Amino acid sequence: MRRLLLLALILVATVGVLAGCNSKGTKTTAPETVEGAAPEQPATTEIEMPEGDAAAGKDLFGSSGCGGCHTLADAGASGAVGPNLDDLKPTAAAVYDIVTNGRNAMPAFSGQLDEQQIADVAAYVVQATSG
């Protein structure tokens, strides 16, 4: 019994010295604010890219597969796999940058279509959902 409580005792002290180690007698606390600018966030910028043919759009959203992935009425697609453009009504600047890019399951088509091409599929998309 005098051994656990030996050990006890020890163990009490030795955690007390450790929280102390190099506080000098002095306790900081951590400040409530923070004083100063918080950084800026990155700037958005619009994305440039081609005036986009709707009409030419239309046929690479068909040959290109997209109805495969996606629902978009116009286009006689029904699609389950990617999010309803009907629904989801994405603007020019955003149908350009995932299809250039990728997100998620979808892969990225700029090695398959040229600028000029992911805009005209751009250009479709925002034309068929009114986005």
The other form holds:
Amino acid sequence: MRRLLLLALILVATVGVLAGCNSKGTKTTAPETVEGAAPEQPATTEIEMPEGDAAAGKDLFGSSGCGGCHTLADAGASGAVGPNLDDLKPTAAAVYDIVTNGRNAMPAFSGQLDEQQIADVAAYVVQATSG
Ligand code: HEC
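Show the form predicted together with heme C (HEC), please, because up to now only the form predicted on its own has appeared in this conversation.
In what comes next, the whole complex appears, and the chain from above leads the way.
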């Protein structure tokens, strides 16, 4: 009885694989047509950046030393070299841009954090300062 079941299973699997090959072989390669206008980009997306993870960003905010220069209550940071982030409430794009490229006395972190990490920090700063 067990054997029969096993045989049946193997058979089903084999047929499945064969059918898969077959359908692949006969698949037509006509390009997909997309109808209608492309979805509109939200106006706030000025720069391309990965989706940020605020929880990971909180750790990075601490380990990168952002708090040495910035005040951010959520992070227990009270630096006063750069603007107070609680007051500034920057957008994710603004954080991403300045952390990547730096500006004046604010150092660039692109050599230290990758794009995903910078997006994480941006998501965290937005989360910590909104509401
Ligand atoms: C050495 C001090 C220093 C460190 C470290 C630092 N910043 Fe800054 N930051 C500054 C200064 C100074 C400015 C103001 C730059 C200017 O506009 O002249 C600034 C500006 C900013 C702004 C304002 C951007 C805007 O749109 O005006 C944000 C957001 C910011 N920093 C986030 C961060 C984050 C996040 C980190 C950690 C990854 C960080 N900073 C680390 C000094 C620092």
